[in-house]
Structure formats: C-alpha cells, structure tokens
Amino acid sequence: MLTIVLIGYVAGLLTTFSLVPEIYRTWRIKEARDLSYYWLASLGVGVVLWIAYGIFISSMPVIAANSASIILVMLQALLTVRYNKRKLKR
C-alpha cells in the first residue's frame, strides 16, 4: 500500500509543478497573450473537482496535489489577467 501512495504523491508533484514553468515564463516576460481563459477556467474547475473526489475517497495524495494545483492555477490566472489588462491599456 505504501508504494501506491508514493506513486500518488510523485504523480501529484509532477503534474502540479508542471504549471510552474508557465507561471515563471509569464512573470518573466510580463505577457500572457498566448494563454486561453477557457483553458485556465476548465483547468481550475477540473482541479476543484479532483479535490472533491479526493475528499470523497479520502485520498491524501489527490487532495494535497490538487490543493497545490489550484493555488498555481489561480496565480496563473491572476498573472494572465494582469498582463492582458496591461496590454489593452497600451
């Protein structure tokens, strides 16, 4: 059982932190025009549903990974809105 939980945590880490390079890139170049609001919204809703699923099945790896993911999704959404709004003012 420990191996299964470990696999869950590793999978969660890899998928959760796959957002970090995009967040870093957006922050570094101060531009997000190539990101879709629909993508961010669907990803956010999906992550919230994964958290709910993790709670229902009492799976800490699912809950932990997706709780971190929703924070990263919200950060990316904030950066996208901020830098797209700045672009519109020019």
The other form holds:
There are 2 protein chains.
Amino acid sequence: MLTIVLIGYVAGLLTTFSLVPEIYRTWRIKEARDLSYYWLASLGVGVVLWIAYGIFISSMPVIAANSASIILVMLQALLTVRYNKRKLKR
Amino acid sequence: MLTIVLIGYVAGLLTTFSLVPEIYRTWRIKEARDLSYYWLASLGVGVVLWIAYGIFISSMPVIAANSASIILVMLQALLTVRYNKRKLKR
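Right, the form predicted alone is done, so what does the form predicted in complex with another copy of the chain look like?
First the chain shown before, then all remaining chains and molecules of the complex.
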C-alpha cells in the first residue's frame, strides 16, 4: 500500500510539474497567449473537481497533486491578467 | 457514489482537455517549442504512473482520464518529433 501511495505522489509531482514551463514562459516573455483564459478556466475547474473527488475517495496523492496544481493555476492566472492588462495599455 | 464518480469523470475531462491547446498550437504553427521534450517526458511518465495508481486504487475516473491523456501526450510527441526534424532539415 505504501508503494501504491508513493506511485501516486510521484505521478502527481510529474504531472503538476508539467504546468511550470507555461508559467515560466509567460513570466519570461511577459505575454500571455490568446487561449489562456479558456485554458485556465477549464484547468482550474478540473483541478478543483479533482480535489473534491480526492477528498471523497480519501486519496491523499490526488488531493496533494491537485492542491499544488491549483496554486500553479492561480499563479498562471495572475500572470495572464497582469500581462494582458499591460498589452491593452499600449 | 455515482455523483462522486461523475465528479471524477468531469474533472478528468477538463484537465485532459487542457492538453489540447498545446497540441493544436504545435500543429497550427508547425513548430514545437524548445521545452517540449522535458515537458513531454515528465508528463508522459506522470500520466503512466497515474494509470498504475488508478488501477491499484480501482478508480475508473483516474484510469480513464489518464488513458485519454496518454493518447494526447503521444500525439504531442509525434508532432514534436515531426516538426523538430523539419526544423533541422532547413
């Protein structure tokens, strides 16, 4: 059972990590892409539902991975709003 | 219990869908980004581990969402290899 939970945590670490390059890219080029709002909304709601599902089935890896993901999604949202505003000001 | 499983499926649908814009973008501009290989490797291994974890805990939403994701990740990998090759030929 410990191995199974560990597999879940490693899985969560890797898939959550996959959000980092997009955030890094937005921060680096100081510009958010056109698709970002739909993408963020879909991902954000999905991640919140995963947390709810994880709580219901008592799966700590699902809860932990998606709690980390929601922080990254919010960070991406902040950067997107910030750089889209800057774009509009030009 | 049916509602819980349904929440899991909707969660999976939304987070899996979040992979589509990147694939669409690669296909549209016929160019894969520099980070793509690390990103794909991390995401691919993560998704496979989620499937393994889903089987162990008998969670159909986790298995289904990540099975759909692995197909999308493979599609992204194919496009990445294809357009990186084309880039090298120039």
